[in-house]
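Next up is one chain by itself, shown in structure tokens, the form predicted on its own.
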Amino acid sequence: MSAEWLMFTPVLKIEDIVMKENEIKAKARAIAGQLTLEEKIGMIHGSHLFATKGVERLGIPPLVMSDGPMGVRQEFEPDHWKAVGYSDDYVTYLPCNSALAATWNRELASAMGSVLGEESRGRGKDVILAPGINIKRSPLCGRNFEYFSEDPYLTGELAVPFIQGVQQWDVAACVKHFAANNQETQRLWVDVEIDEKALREIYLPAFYECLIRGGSLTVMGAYNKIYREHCCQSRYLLEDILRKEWGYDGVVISDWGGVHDTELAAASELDIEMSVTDNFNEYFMADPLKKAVEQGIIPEEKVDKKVIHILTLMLRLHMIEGNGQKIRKNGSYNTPEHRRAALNVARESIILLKNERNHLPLSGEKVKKILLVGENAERIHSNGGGSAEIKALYEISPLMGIKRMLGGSVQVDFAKGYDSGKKEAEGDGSWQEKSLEDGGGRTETQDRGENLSKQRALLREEAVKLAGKYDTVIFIGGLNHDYDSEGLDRSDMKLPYEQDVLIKELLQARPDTIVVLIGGSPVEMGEWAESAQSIVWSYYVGMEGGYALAEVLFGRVNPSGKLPETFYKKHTDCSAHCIGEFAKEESVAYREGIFVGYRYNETFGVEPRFCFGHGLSYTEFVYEDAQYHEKDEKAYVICRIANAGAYDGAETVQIYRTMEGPILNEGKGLGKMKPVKELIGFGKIYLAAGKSGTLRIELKERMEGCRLAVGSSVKDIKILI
């Protein structure tokens, strides 16, 4: 990484970079030489839940951390997971990774993470445990919610100012988890079977960018194993790539319980060894380590290079003071200007998937009486989900964010429909003293409600018979944090709590119901997709998510979210199921390779539910003219597009590089072929009804022996170059 990651500071001259990068590096090569090896020891391990030892005599701090993506999670007891439970822990709950994707915008996400960081100093943390920027291969896995795309490029994009933006505020971020996280299921055992190709083009680049272009200062290991190794003591990713190949000379730091082996993790790149567990001084990298190293098994060396990663780390965050350090700032939390940035990216991120006869928006002025159904009306979602769990300031829900927007001259009713049986447990930490046994996680196995039964068709039969007196009927459904969650796979994409007998008998009794879903993955829509006359979706939005979607279904905001990710028919559509495996416990092979989402649906014509990149607006965009140009070694794409409809709004432009058939490189197989769509460059625009505009796209790379095909979704291409 070498001085890349000041690039982005706002400084005059890389002179003065580099000069500054080698005096950073000269003195923490002179701290490190006047340590004990019991002092070395103390700082790469946890000698708390999330906080490593300091050193008091030379003023060495202990490096805290915090999870995570979505907010600063609330404060633990040190040695056990408890939560302190005092009031100053409550934070900005902000939109999960996948709303800030489905934003398609790289300036939101520097807010957001921005936002973050402020809160990460603010609470007194040097390194926040975000983002998370695995690869969605299958949209089974529990944690999608933290990721961003399917598209590595896409994740890159975003992530990068995502990471600028919480690094500014001199809080390192830390991306995970490197690399193929992609189930939950058996994930401290399961070993990845994937070809170099496949790894090289899907599952690394976005950590590439991140780290290399983005300056992450840390990164975290993943659970899995990779080639036999496991990722947080793996030779060919921490040593051959991550610091040979890429020249990356940040933290390395481990998931907790990620490591199993001293020798192991003593002899590779990791820097840093965290777990759930209290028996600090028997982590593998703790007395373990001291002991193999006075008796000479482990060179003393190589634990000097891990405290003098951790020391220079400490010193770009301005973590020790004296010889003209710089003052480290101090950030805040819950700030009026931290619930705007949030309410912004939620505004954003809302998709609306469908619209006939332009049924949406609502008009608030002509609705008196609307009946809410569903759960997930009322449903808070910030203290589920596992390590992303929030202690939020407030969660504003959908009734209560309709209901507010409204105000009280529209009546405005809630009908449960439907019972999910239990309710997330409040965010105490304690699941995470159990979270590695029986392999650190599982296919869920929930009942889906069949104890229920007859309770539900009382909800239903009540909100049905109840549709018949409101003018306006919405939906509200979807999943939750008991399907959403680290530590647990989906078994399937239906919708769970008989929510799809519901939805079609609301349907059938009033077929202007309006279908919302809030949820962290796609669902199956089929039974009742074609009947609705509108869906718009939402993932986990955050604290002022209820407003968001209040404002989005009554026009007072245009949608303009996009899918970031392909929403299949059903699972086996997906090229994880139909070619690869998934969810396996031992080994699980991606036997389809660079396939991946809408690659493999665009090269070998599997038609999704809805496409990669979809999102519908209240007004239409008119794509007018689009050039390809080179210069200085860029390509890029100028594109002039008009807004010919009755509402102000953005539009997404985005560029695939486009190729006829399924296109061999050499010999025949899977493994030979390219995709015939590629993503390689967007743009979002905001246009005033009837006003015009002109966008300049910078490419992944120079166009060769393609086309470029310029749209608004991966299918509805409106220009070809």
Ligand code: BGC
Second form
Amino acid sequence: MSAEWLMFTPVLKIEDIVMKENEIKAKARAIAGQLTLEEKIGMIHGSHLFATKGVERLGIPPLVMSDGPMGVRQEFEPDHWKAVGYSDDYVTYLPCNSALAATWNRELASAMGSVLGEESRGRGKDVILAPGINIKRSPLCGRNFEYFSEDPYLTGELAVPFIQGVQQWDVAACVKHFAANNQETQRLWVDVEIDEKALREIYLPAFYECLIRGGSLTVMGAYNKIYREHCCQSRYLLEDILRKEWGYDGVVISDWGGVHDTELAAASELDIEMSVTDNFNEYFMADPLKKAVEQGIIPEEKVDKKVIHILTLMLRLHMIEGNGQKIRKNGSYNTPEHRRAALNVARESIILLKNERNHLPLSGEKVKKILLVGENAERIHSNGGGSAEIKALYEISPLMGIKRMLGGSVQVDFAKGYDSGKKEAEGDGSWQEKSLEDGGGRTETQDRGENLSKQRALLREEAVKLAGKYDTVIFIGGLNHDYDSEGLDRSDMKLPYEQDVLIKELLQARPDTIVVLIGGSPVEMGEWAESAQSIVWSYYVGMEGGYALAEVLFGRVNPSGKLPETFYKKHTDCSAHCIGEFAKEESVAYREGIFVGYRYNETFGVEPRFCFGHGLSYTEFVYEDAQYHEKDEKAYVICRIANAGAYDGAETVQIYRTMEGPILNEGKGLGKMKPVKELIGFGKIYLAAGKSGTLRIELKERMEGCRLAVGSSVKDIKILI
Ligand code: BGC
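Next up, the form predicted in complex with this ligand in place of the form predicted on its own?
What follows is the whole complex; the chain from before opens it.
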């Protein structure tokens, strides 16, 4: 900075520049008063695939948005889903939200949000279309990897610090998709039939937390209908609940193509209509709305209200007025710190599902020749999955991660073992142009690698033959974004590409084969889970994922991830399937009510493969004591815990409100019952080997008429209070 420049810079204190909330609102109203109808209309609909129109004469910039949850998406042409293709939009590829949830770590959520916020600013964005917080109602929903959990409390607890991390960079988070958007099949038209209790206890609480406690400045409406109204123009959701009941004054943005009617959208509390087509002037809230206002069909105040919300957002982000630009934060992207943050989340997200006879960790000294089998050992996942796709600066595959960690003295070889066949178009965004066709999504029934059986048999034979020649064999398979994807639901939980046969044959030839699965949702493991000694689960864990996996396998990192969802034996053990409906086209009945995920399995005694909250460690934690306390209207559990094993490690202590036996309050039927367990608190503690410590866990509610179960998973309860 030159001395000359400094001389002319007025000395302003931040307090002088930052406007107070009531001033912001008054200012927004004053600016709105100067706008013509045409200018206002320009601000409330897309005039670019990811931006609205600004008003140059008044210094109002366009509002620039971008996907998405795992990093800032690549740049597209303004009116075409064609990637611009420059080299300036490579970014940090972050772990998906399911992975973040598997860490059960609020600080990491805040750190990951901060990376996303800073990169969004670095890329010149105002709104980042994240996080996705829908409840994982069924393991078959194709977008589950973008979401946190089947549990609303865990979702809210992690999404709130994530949002605050994003927004400290003067960028708005956009919580999506509001609400009950839990399947991809016919996602544009399906009508969700849900009872009010389930809506309020399961599907809405995380939104309330994110919008009201977390202060998310924007929210995205969902594609689906609820109570026969499309969510993006729903009077009940947007007006009655969001604005009136919750008092939300942020900006409501439609999902891309989620608006269907000018009058309904104008009358609703939706503020901005976005879509996937380039006929911007024909959008429902564009020329048709202007005309309706001019003809007196819709009062102009409806438009004003939306514009005032948008101007308020711009003022809050310091995009306009009051010397705002001077104090708006700058961001950076692809920094070493961001990569480190991605690695830290990845490390804590990997879950050790099974480890008989302490088969893992592998010893770096003993291992001399390793064979990695399976396509996911070397497959890149960042560039797929729909709008969550990322143009990653790089992505370390497990094969690269293991080689990078072991250096040149260990022989690491790879055998494909199975072939996934043709891949969905990846990374070019062209699918999005057609994403409004056929109801917006389908259930995929066929294996997309059909006619590959012969080739797969050969690949299997080769891998199994090779397995005998190595001291260590690691299978790395699972799913990929041909399955975990926007616009698609799976038809079952089976492992695709004949992987079950391969794993069984490998385990027969080498019973010590380590099984690693990578995916966004659970898969069936029944054919081989009993015989495998070690099973490791990894969600899509970002650009350093392969390295984090290597660290876990070789014990440089002691795994501490815990399942944020139930791993069923098969999808029919999930309540959405055995009680309710899933992936129906016109309407879908959520008959299971509040009995979603573990709430169902625990209450009705249905054994999962691995339960909610499960995750092993290389060390052993002893729960020494747990006591309940109340102070200043708040409730806590203070838990004393010891690391009795030989490795330093971290444990997530979980607190469940428990009822003995399904509680039938009055009358009969699911509607009146309470689940036997519900998560109401958790905390993570790091303990060196041989050390003990105390954890103070704030609870969601006071202990009234129930007992508290303190444990390391929903099933593994150590202390009852
Ligand atoms: C998705 C949203 C996404 C939007 C913009 C839609 O298809 O449902 O989550 O933010 O596209 O890409």
